[in-house]
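Below sits a lone chain in structure tokens, taken as the form predicted alone.
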Amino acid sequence: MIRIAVLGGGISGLSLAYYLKKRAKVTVFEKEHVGGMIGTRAGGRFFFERGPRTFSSSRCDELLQLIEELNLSNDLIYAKPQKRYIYYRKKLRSVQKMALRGLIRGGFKDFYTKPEKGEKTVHAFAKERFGSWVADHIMDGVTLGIHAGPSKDLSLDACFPSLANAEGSLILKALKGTKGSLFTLEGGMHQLIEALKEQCTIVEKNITSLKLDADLIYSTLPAYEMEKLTGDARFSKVRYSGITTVQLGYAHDVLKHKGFGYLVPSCYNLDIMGVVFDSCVFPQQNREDGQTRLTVMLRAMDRTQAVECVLKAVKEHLGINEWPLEVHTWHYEKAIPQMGLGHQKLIEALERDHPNIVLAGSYVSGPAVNACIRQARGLAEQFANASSERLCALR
């Protein structure tokens, strides 16, 4: 069989190996933590995910299919419809009300504006189509929540390709809400990682050279690791944002606002990017009735500073004055790729100039878990088709 090396044991590498192993002998090389940012803190009085934890059934077909193939469907749990908020002028406002206000404050442009062609930032697109208010207070908050970077720095084509050529009123679609339910795995997303690990051959090794005993190499390593391996300085053009998360556990209900959580637009220059009300979204994961579990995302900082910042924020934003029973922090120095203007052309150039290796991973597909899995399945299908063509040629 063809021997394939997959570099990187995050969700991109593991799912790619899973799909490829049906037609080849695959080895995954990972030097640190298998699973990447996905993991679950199972011990203690409170349940917490240290990475992604909520997924939309309307946008995660590939993830749901993978969960089914790995016989994890019985562990799926779903959330009831949740109210979402945006931090605006020191208060939490519902996304629907903010969208309606956006419609009144310039969003009618959305019905007739024909955006100029050419690549632009997410903020420039939103400003052009909806006006400055929507761009600053809605679109920026959403972008920050997904990509951990301000909308003024990120490419629309790379981050939200579906919006670039979208027709009809996007604000009206937002007011109607998104279809589909939020879901996760009851025991934690580490279940997905453990199931994939059982299907893969994993070698814990720091790869320092591309001279491997393999016929084909796929790399899901971060761009900065690829720069070390290839010596190509262009990989360093892919910047990464750092993230610190602080998780708070309270024995009883301390939330005045109920819902999914809230986002903080970057125009407020706060260290807090957003808060997820974990106990509201998935109360099935509460260890005891009435618990409150919060996950706060911040720009990268040290633990002491992060905890102080978070306790101050939940007091000011949510009116929570008491000290939590548990506090956990996670720090990711280089967490999410920042796909700025020219990102797609950069990837195309890197792929063209490194034909001996297939580039994959979050800086190619985007950071969403489902996007990584979709990319993996697509690459495996390409490999299968190419293999079939070779077999037909031999016959």
Ligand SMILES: Cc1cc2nc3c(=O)[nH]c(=O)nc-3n(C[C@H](O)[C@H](O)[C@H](O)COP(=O)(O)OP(=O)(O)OC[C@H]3O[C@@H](n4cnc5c(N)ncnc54)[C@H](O)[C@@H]3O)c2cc1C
The other form holds:
Amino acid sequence: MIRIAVLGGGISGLSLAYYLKKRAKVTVFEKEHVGGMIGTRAGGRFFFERGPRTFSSSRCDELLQLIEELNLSNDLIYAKPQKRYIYYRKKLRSVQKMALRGLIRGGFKDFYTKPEKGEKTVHAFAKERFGSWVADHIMDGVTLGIHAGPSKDLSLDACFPSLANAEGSLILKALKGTKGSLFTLEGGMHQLIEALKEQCTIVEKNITSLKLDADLIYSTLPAYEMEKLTGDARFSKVRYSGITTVQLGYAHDVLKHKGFGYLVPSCYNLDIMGVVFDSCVFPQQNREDGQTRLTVMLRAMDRTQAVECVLKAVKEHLGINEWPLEVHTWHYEKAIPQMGLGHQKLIEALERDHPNIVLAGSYVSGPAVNACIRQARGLAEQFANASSERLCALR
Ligand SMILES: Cc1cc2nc3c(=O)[nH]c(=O)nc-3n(C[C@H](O)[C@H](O)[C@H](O)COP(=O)(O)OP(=O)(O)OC[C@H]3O[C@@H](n4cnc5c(N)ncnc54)[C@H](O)[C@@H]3O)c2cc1C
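What would the structure be for the form predicted together with this ligand, given that what you showed me was the form predicted alone?
Let us now look at the entire complex, which starts with that chain.
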């Protein structure tokens, strides 16, 4: 059997190993935390996810299928439809109301604008199609929520390829709301990691060289790690945004606004990017009835400073004056790859110039967990379809 080394034991690496293992002998190399950014906090009075927590059923076919294959479907829980908010002039406004306002303030362009050809930033696209107000206040918030970076820095083609080619009014589509509901696993996303761990051979090792005893190497390591391994400085062109999260647990209901949470557009220059009302989205995960659990996402900063900043913000934005019973912080110096202009061409060039290693991971697929799994499945299908002569040549 062909021996494959998969570098990195996050969701990209584990799902890849899972799909490849039907046809090859696969070993995953992980340096510190199997699951990478995915993890669920064990114990305590409050349930908290460390990383990803919500997935939309209309956009996560591959994740749902993987959950089914791993016999975890009975643990799926779904959220009721949730109101979403955007921070605007020191208040929370519903996305629906903001979209209506956007229609009045330039959004009608959406019905007749023929987009100019060529790669552009998400902000430039939104400005061209809906005007500056929507670009600054709505689209930027959406981009922050998914990519943790301002829309002026990100490529539309790389981050939202479906928008680049979409026909008809996007504002009308937004007003109708998205189909599908949010889901997660009741015991937390670590359930998915535990189930994948059982299926994979994992070796704890910090990879410092590509000289490995394997016929084929797939790397799901972040781009900055690939720079160290290959010496190719072009990997460092992929920048990463840093995230610090602060999680607050209250024994009872302290939220006046109910819903998914809110986003803070970057034009306000606040350290906070957004807040998820975890206990509203999935009350099934509350360890005691009536709890409030909040996750606040900030630009990377010192943990003590982050807690102070968050306590001040929840007071000002949400009117919460109480001290939380539990506070947890997480810090990711380099969390989400920022897919800027020229990103896709850069990846194509790196793939072409490193033919001995298959490049994967979130800077190639995009940061959504489902995109990582979709990429893994695609690579495993490619492997299965590769001609036997080509695979023999690899030995
Ligand atoms: C706070 C937060 C919230 C998020 N929320 C969501 C969400 O709700 N929905 C969603 O879809 N996505 C979300 N994401 C994004 C998503 O979690 C990530 O994009 C995804 O998990 C990335 O997976 P990965 O396997 O590509 O990378 P990683 O999880 O980073 O895995 C890479 C692995 O490689 C290992 N590694 C690095 N260097 C070496 C080395 N030299 N040798 C061996 N191993 C090495 C690392 O230890 C790590 O385990 C969130 C991310 C964060 C930070």
